[in-house]
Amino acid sequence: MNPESEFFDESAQCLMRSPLFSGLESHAIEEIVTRCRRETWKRRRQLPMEETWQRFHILQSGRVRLSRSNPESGRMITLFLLGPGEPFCIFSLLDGKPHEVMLETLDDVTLLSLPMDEARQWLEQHPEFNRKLLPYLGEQMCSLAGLAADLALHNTETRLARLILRYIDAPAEQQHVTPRLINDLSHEFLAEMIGSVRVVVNRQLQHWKQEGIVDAHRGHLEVEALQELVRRAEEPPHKASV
């Protein structure tokens, strides 16, 4: 991207505050930018990783999200939930291949992509970017170990509290939160991302709304009652669902 770009700027400025690349000093992230361009999905637009892994993306505005399927049995399980400032083909810039992964855009979005043979010369040209790097790819692989054990240990309801838990920024002492990334998403979206399906998702987020847990209808999602939720996140499984 030439610097006199009218949104060169901005594109710094969502690097900085990007949780891979905050700390690193200005002119790191001035060239950075300088070889990134910048470009707009539609929403809903779906791309198998196979067409996306030769290229590093940050993403500037919207959602994109991760996810793995069976074409069997069509159920969908998502892996990542990206927002604003997050990478995304951080394990392809690692080992140089693509990966069985899906990706879908929720929004509209705007995003700065590079060639990955470029974003590998960051790992050698720049150590501070090596020292924020570890540790993202740490929070990564909790995740996704997360997930696993959640999936293995877990019945629906503590699953969906740790969820909507997972998106929320908001100090202990507060009652009434939106989760981040999440409070407009589908009930059925919501099942893809804890391994159910969108009937039990429903009805478990119904028996909530009745308790003044949640506040819950369509395209909307509002936590009540921010203690009460973290109890039902902490609590071992005590009933068979899916």
Given for the second form:
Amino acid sequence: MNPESEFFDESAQCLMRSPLFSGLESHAIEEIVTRCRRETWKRRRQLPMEETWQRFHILQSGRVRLSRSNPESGRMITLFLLGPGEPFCIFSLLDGKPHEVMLETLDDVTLLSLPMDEARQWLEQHPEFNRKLLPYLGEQMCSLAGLAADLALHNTETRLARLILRYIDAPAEQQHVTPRLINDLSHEFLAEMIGSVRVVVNRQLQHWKQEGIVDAHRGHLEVEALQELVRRAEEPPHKASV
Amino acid sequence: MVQENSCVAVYDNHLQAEEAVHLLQKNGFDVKSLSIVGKGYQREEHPIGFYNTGNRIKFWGAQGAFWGGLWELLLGAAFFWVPGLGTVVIAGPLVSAFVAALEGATVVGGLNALGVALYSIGIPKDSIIRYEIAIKSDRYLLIVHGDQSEVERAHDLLAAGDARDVTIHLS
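Next up, can you give the form predicted in complex with its partner chain of this protein, since the form predicted on its own came first?
Entire complex below, previous chain first.
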């Protein structure tokens, strides 16, 4: 991107605010933005990662879901829900291979993208980025491990509670909280994030609503009793009946 | 129907925009897939407008040769006064999207006719606002319409030139 571009400053600012790039020297951030091209993708754009893995992408605005599905059963599991400042095709950055993942934009998104080779070159020139990248990758792996463990060990109520808590940054003593990124998602989408189906998630949310734990209606999710939700997420694995 | 994938390049002056059109043409792009939008620069003491002589539409104004040449080359010609922007001159397939917007075929809250035309070809609102500011500042938009591989190829060509900004919009 040309540093003279109307969009250059906001792109650099976006990276400076993101957990992955914050703390880097401004010249390193400006350098990667200069190497990038700016793209916008319309909402509900779906494409397999085979079409994107040769470029490294950084979301500037909007949300992207990475998922896998079984074409025979039609069932889908969301592996990651990414928001502004987060990268995708990051595993391909590391191993240079495509991965069997489907991408879907949940909003109109703006992103920066650059060829993998250039991204690797930039990484070599800025090893200080690894201080941010490695913990980020660790978090991603933990998240996948958490998802696998939840699917195998916990019931739907616990999985749903844990999902909502993953997207809450507020202190535990706060009662009313709006989760980030997932608060306007459909029940079907939430179900696909915990390996369940819409009717089960809908029934659970209605149940919690009656108990005063959440306020859930079409396209809106708010936690009304955070501590109770935390309690519901702490179900010991041996009690689970998936 | 204009394709909903595009590459939009912003140029500081009409000479750069014209050069970019020729560059794309030289590299095998169909000129019928290109649009240009500009303000039709106007000074108070000079008239601005267009007229038809036989089968040719001519532009009367500060960049008459530029717009006249483009109107001959590209698919579609339009000259309008848009509230908030002033005189807007368009060449290329974006004209049909602009006319559809004027006729109310597409309505998008908070956008003028040019904004609606850009929105209808897949450009998101926040980018439209920036492009309108660019036009108000007497800059020029060159839009390449096409499939993903075409707009990506156009990006690589244009980004290596004088463009102030080049963005890919995919639907």
